[in-house]
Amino acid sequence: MRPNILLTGTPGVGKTTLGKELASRTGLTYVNVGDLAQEGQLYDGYDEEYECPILDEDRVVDELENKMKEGGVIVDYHGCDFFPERWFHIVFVLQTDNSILYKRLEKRGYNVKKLQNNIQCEIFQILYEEALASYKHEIVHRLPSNVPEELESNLDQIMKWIEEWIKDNN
């Protein structure tokens, strides 16, 4: 057995950096949903003011439901409310400095309401929240990303519960 980690957090924080190197280390299965929803169109729509298609999450979850009870997959969503409860054994929610992220987000090109609205979801810790709603609080966790140095300390940490998971879980 393989834990199943879910990766969230405003967009621009650094979850698919992290994702893709920590599948890269581990061998875990990664899942970016918003490449997920763009393959299958897994759509409902098109936000005209965020200029952003609209997440149909119940197809979405379907697509996934057989590869969760796998284990060992890895996810990387901003949002995590709509994932069922038992996919996950651990949730980390990734934060970055509003300057940084502010920054990240303007070479996206983001207009400016998209812009201010993510670093108002920052400020606000909307998502941290969110996972502490949708999850256990003992399985959420917040991780800096800011700097290089912190990636690589999360990677260690992540690998390190892993391991753990894995040893007292087989």
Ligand code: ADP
The other form holds:
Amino acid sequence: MRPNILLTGTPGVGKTTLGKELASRTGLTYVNVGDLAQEGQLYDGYDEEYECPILDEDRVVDELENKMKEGGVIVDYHGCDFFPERWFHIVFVLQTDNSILYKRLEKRGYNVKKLQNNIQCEIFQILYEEALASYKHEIVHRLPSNVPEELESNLDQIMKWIEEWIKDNN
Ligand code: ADP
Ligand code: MG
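Having seen the form predicted on its own, can you show the form predicted in complex with ligand ADP?
Let us now look at the entire complex, which starts with that chain.
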């Protein structure tokens, strides 16, 4: 059995960058929940205010259940309170300084409202709070995600943890 890892945090903090690189270095399976929802049209309405479809969380969970039971999955999503707690062996909340995050989101062409909303989300550590409310505190870890050196050290740290986990659980 291999561990299931959740990567969460505000849009733009680097979940996808870290998740894909981690998958390629470890052979674990990378799942981007946003892409999965788009491919399967796992939506339940449309948010007019934020101009984005609303995720059908139950269908996303159903879709992923079998894969998660097998283990060895890296899940990437900017939310975490609707996944079953039992799915994850460790949760990483990526965090980025405001000025850096602002530039990344500006590059994505986010409108002012969406930009401000995401920066506020980061300032108030909304995703960290959501993770603490949804999972045992001892499995929730924050990772800084500002510069390439931090990406490398995060990868090293997570890969060491995976190795230990596999040793302890097989
Ligand atoms: P998310 O999936 O959380 O929305 P992305 O992985 O798409 O974030 O990253 C957003 C942008 O930030 C990308 O341009 C990516 O190259 C950059 N980025 C991610 N992590 C880092 C890092 N540790 N250092 C510098 N740039 C990063
Ligand atoms: Mg992403």
